[in-house]
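The chain below stands alone and is given as structure tokens, in the form predicted alone.
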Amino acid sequence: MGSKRLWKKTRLKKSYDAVMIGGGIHGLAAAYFLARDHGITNVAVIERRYIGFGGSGRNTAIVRANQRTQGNVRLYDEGLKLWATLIRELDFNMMFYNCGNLNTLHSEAAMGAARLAVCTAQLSGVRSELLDRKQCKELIPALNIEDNITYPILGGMYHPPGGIVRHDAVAWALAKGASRYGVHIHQNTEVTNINVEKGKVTGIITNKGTLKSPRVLICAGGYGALLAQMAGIKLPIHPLTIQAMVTQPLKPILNHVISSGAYHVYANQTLKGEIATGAHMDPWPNYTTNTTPYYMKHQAEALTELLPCLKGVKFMRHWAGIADMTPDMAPILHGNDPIEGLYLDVGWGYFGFKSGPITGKYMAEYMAKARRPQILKPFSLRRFEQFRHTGETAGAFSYGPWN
């Protein structure tokens, strides 16, 4: 007996009410949201090679709600108390892994960084807190706390609302909902362009025909600047490639996700015993997913200082991934300005994947009564050219000036 598709199978019509250009997680439950919310149903996913290629399917599947603003921290928090429910309502197994989150801390500075982050997430009624080397060694005995290293561990961050979620799992289980409620999903489409008249979105140029539609949302991570160009948006991104890999499976040694910020490194273990990893940035705006010796180098000096037990261990798979970074790394949740029906969901950098659903869930509210959401505010368009950057980091002008 053949297997059932998740998704049907449907021909590409010259028109429809909304259509997402993107077929990863945010595309998807935009569209998901959409229909089941609004009653929309004449929804299209455009996806240029196949459903979950990009991002979606190109990072280590952490979630979390730790971020530096509140703002932030109320969209994340949000997000986190969303899987349970989601993995219900569409009947699929995301392997959603409630471990927590803990983050090490390497100075003073990182501390009281720290601390601010910890204040925040309370008044937001987010649980974290401040743990002194001690208490992280607890958490994770594998922990090397001891000063013999390049950045000894002076405590951590703990955030125990935090996990991981099975990535294919989450674009699946968001593409059968969204096919079940009538969204057509295509793949193999690529965008050429989106038509614009008289300040209106009409519809988008597809190497398989011209759509109409009055609603077009831009969800393709790392290409998303280079489709809003097409609108003649110029947005203030630059992709960015992250690197990451897997080692061989091992019994049960990391038992919450792990992350530093000295050593640019993150990590948990998945349910097969593998240590999935990733690392930092590659420091050049690029649009490659090639992998390079040098992080692979780089994740096993900064794994191995950390988790000493992991001297040896293979890597099996290394892979890249596209990060659509703005310069304070919070997202662009834009629309109906300066063109009307054209809305955007860019910008994610490092954070894409954990915000998918319940942004897709807001800004198919967006789309759908054309108002933006209270929760989407901070992250409008317009902060930039008014001065009024998230505070979530500035990290990203570290890599140069932007055009």
Given for the second form:
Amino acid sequence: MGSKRLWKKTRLKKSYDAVMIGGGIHGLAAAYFLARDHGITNVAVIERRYIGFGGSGRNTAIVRANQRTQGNVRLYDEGLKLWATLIRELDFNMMFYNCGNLNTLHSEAAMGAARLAVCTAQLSGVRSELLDRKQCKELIPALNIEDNITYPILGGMYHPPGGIVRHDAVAWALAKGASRYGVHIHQNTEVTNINVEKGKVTGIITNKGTLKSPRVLICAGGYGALLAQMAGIKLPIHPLTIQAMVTQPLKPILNHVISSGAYHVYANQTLKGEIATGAHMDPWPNYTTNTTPYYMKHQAEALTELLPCLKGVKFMRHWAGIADMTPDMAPILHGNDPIEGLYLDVGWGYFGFKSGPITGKYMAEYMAKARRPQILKPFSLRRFEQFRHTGETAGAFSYGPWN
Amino acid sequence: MSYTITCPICGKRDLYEFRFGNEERGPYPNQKGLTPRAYSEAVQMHEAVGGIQKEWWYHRDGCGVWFTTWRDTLTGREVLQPEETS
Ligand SMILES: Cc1cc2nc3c(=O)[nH]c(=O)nc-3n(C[C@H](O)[C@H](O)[C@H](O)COP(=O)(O)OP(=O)(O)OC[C@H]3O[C@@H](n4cnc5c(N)ncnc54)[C@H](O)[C@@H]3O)c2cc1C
Ligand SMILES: [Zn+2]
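Same protein, different form: I have the form predicted alone, so give me the form predicted together with the partner chain.
And the full complex, kicking off with our chain again.
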């Protein structure tokens, strides 16, 4: 059997009806849905390196819809429900494993925050419940619920419909789907400037030539702020390096996604048996993807306290990506302001995988109709100068034994 | 090589001993006539420079001094003040 190309190789045209800057899940999804739902097929996805080079190929693949605020939950819930449809529609096995997520809670303050998040979820029709520490142990027998650790577990927030989706498969499937509608995917093509005339976007400059386009979407993940700068737009974004790693493969011991705000750790066991675990971000801006032993030590210590059977297990691989953090931990989904035809899909931090396809769908509608879909209303760039933050930072992860 | 920051008192120390205090952005804006937008600009918007920038750092796990230094956000390394290197 010869190898089959998932997407067609094409020549860079001089003009497109829409251009996506960044070949991650967001750009590919926006292109796919522009073609599928709006008949706009003269579209290019411009990627500096290769499809999935950014966060889309580096994340820990966790999907869920138990955010703190209703505006967020609405979008993420639709996103969660979209996976099954996409898998069928694109005929691509994305290995959706809806094993459920358990957030362990290590203080009364975190229990209180989780109670509010559970109410938000239940009000929005999303399954989420509060567990006591014994119920956490029933869910994950390997969990340490004793008092002999730095932050003993008081309870948990359990969200059954969440889980894991294979991230590379999502990127490849969307590229394949978009290409089938005629979308161009240009890898190794770097955007070096964005052309604006009289308040309107007119196209982009790349290292392979200048393209005209009346619609440009900045969906460059952690590099989004650099692209926005090309159009003279300043964003409330800090690009922070975030690290992840996997252990050697083990027999099944962890059949849920587990995360702990107090320990700054989230982990799941992959279908291959590795424990994939993500760490916290370096709290200073960087556009680098370097790893540091600091986090390896941190992950080892945290995981050993929470799941003592992992003591002595070896890490096999370690990598990093960039999280584009906004002050309220919610994205910026914005368009035609201050530049007509220029759209922003940035500020996803470490939440932009689970939301990729659904956001692409709505950004496509935004770009086709030049009108912001209702569901994207909470995510305007203008909310910052109005000091109307989404309130997402009040999630249980922000609370620990220290408050 | 591990990442370092140079404290004016303690010298070159491991980066993780420090707390980041934002990019240097000049004096705080005048309160008089300050609009929400200008205030937002001052406190929320970032240059997010891809390259060398002047930053504030705090030696948290050390002597507790606040100081500024220069760093390249494309490499994560502390660098000399640009004028001195050119
Ligand atoms: C370690 C880690 C763990 C994470 N865990 C999770 C998780 O469990 N769940 C979750 O939902 N999210 C998670 N995230 C966040 C998620 O990965 C990102 O939010 C998401 O991938 C963003 O997708 P994107 O398509 O917007 O951008 P990206 O996938 O980052 O794609 C942007 C692309 O733009 C390209 N680009 C940049 N500059 C240019 C230029 N000048 N010209 C052309 N192209 C350019 C880049 O090469 C890149 O391929 C995690 C992120 C990291 C790093
Ligand atoms: Zn010092």
